[in-house]
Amino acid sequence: MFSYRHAFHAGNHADVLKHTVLIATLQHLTEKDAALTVLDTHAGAGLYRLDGDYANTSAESADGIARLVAPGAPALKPALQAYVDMVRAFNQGAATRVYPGSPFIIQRLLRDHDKLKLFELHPTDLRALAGNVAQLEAGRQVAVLHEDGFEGIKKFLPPPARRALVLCDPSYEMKNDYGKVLDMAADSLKRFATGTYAFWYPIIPRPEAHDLPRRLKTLATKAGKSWLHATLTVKSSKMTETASGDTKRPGLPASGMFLINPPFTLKAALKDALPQMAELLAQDRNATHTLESGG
């Protein structure tokens, strides 16, 4: 269960979607003075080197963040520009060598009275996360927890100030992660019905991946909650044949973000940014995007 390492994928097209949504969501939630608690169920290492061995192995950031910061890149829509500005804030000069994961993006946007709980089970990523967070000198604002995030968030819901954002983005390396996401969503809504819940998922040729947003939509609708569903596809999901006659998997072709109780400003921000995201990150003519909401 511990073979997945996000360092191989940092800054890819899925991160562009996920972190653009995350930033836009947090910018809205931090406009209110009341304290906010953010729970990151699968925090990873927190910071990633794009010029390191892991990232260079797959070079996925070349078709992600690198396209948005390349010389000659067009003017970006506000939500995409906010994402690029965030990544640039962790780098000196024009080169993008460091990529901030969700823990560091979140912490950068929080106020002094907000709290961040980071859950991570992978022993190597946990050590990296703890070391990276220690450099923030954030004191008690940020807590690193060696726990299963699916279960660990329960003790923090509802939060003291009755305001929370939960980000859930497991690797889905284990097929039962899809069911765990649904169970966590149902349990969390019972514990704290007014929280904002953001779920990232891969769009791959697997029934569970296609069922997940549909089942989350049903859950939100039955609970009487608003929802928003955004997807980004950058290439075909079909396997291709190499010159030597071997078949080649396409890698991750698409991903989605499903939010329950999203900020009312998010749909407009994504309606503006998603078409440009699909255009700039397209890897073939199958690139597209979708955006729907309800509740």
The other form holds:
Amino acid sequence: MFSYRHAFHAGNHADVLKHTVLIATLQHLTEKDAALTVLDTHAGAGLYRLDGDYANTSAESADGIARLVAPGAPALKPALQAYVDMVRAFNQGAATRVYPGSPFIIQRLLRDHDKLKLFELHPTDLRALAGNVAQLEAGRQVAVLHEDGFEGIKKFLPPPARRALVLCDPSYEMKNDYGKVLDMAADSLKRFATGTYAFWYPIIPRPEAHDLPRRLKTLATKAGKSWLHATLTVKSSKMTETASGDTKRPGLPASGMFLINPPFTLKAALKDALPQMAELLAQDRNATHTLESGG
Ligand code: SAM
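Please give the corresponding structure for the form predicted in complex with S-adenosylmethionine (SAM), as opposed to the form predicted on its own shown earlier.
After this comes the whole thing, all chains and molecules, with the earlier chain placed first.
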């Protein structure tokens, strides 16, 4: 079974990018009245405690969400402010103790007639997710499925009202996740060509990670679909030397979001917010961002 637990990473710079993009995308998709189906292929536990044992082990949120809510943080660009407002909505008072994962962010933005399907394979995260979702009392709006999300979404595409957002956020713990993302993207476009698809991926020195956005771009272009690719780098990916002379991996230095059929409003929102994200989350002089689109 997998060892990846999102609780160690909740609220880090990758979550800031992913969840800011998710919120901006959903805000646009819920403007139209017709029902929306959201498929979250890798849901995680849904809610995380930032003051709990897991988050403290690496305290990654200190260099993520915590920097954006810190006293003295500058006025935020609208997309980043919407993200901070979302996280604050799960916390009373000034402290940020609870961090909402994608299932809770999505559910909060849905209307009564929209549907959310959550896929989670890890038994511990599944139990936590099911318990957290039960407290929402959302009834049949939210379904928790103990299934492989790559495969499980097939039965929901195309959705009844022909409007869907698919968020695909694997841990990439296993090398074949990269290939599965591509297979799922190709298969989903065949099933439902007009859906909005959002893929998160880590930017790490590994050929599969490097190739993924390039291959998604080729896929979207060949299918005649529009795409958007945003990346956020917070530090160098080079190994560093510790005081004792050992070499140390830097931790995740960067990540990207690749969207097929993105909302037309997303590019402008990110053009405005990404530079500020890179500036506020910078851990060294290598911090930067990119934003490109096509189709
Ligand atoms: N999307 C979540 C969020 O933004 O809050 C975080 C998800 S985390 C990066 C990835 C999750 O996928 C882990 O909880 C892991 O147990 C789960 N997982 C791994 N492989 C899976 C699969 N094939 N299908 C469904 N869930 C899977």
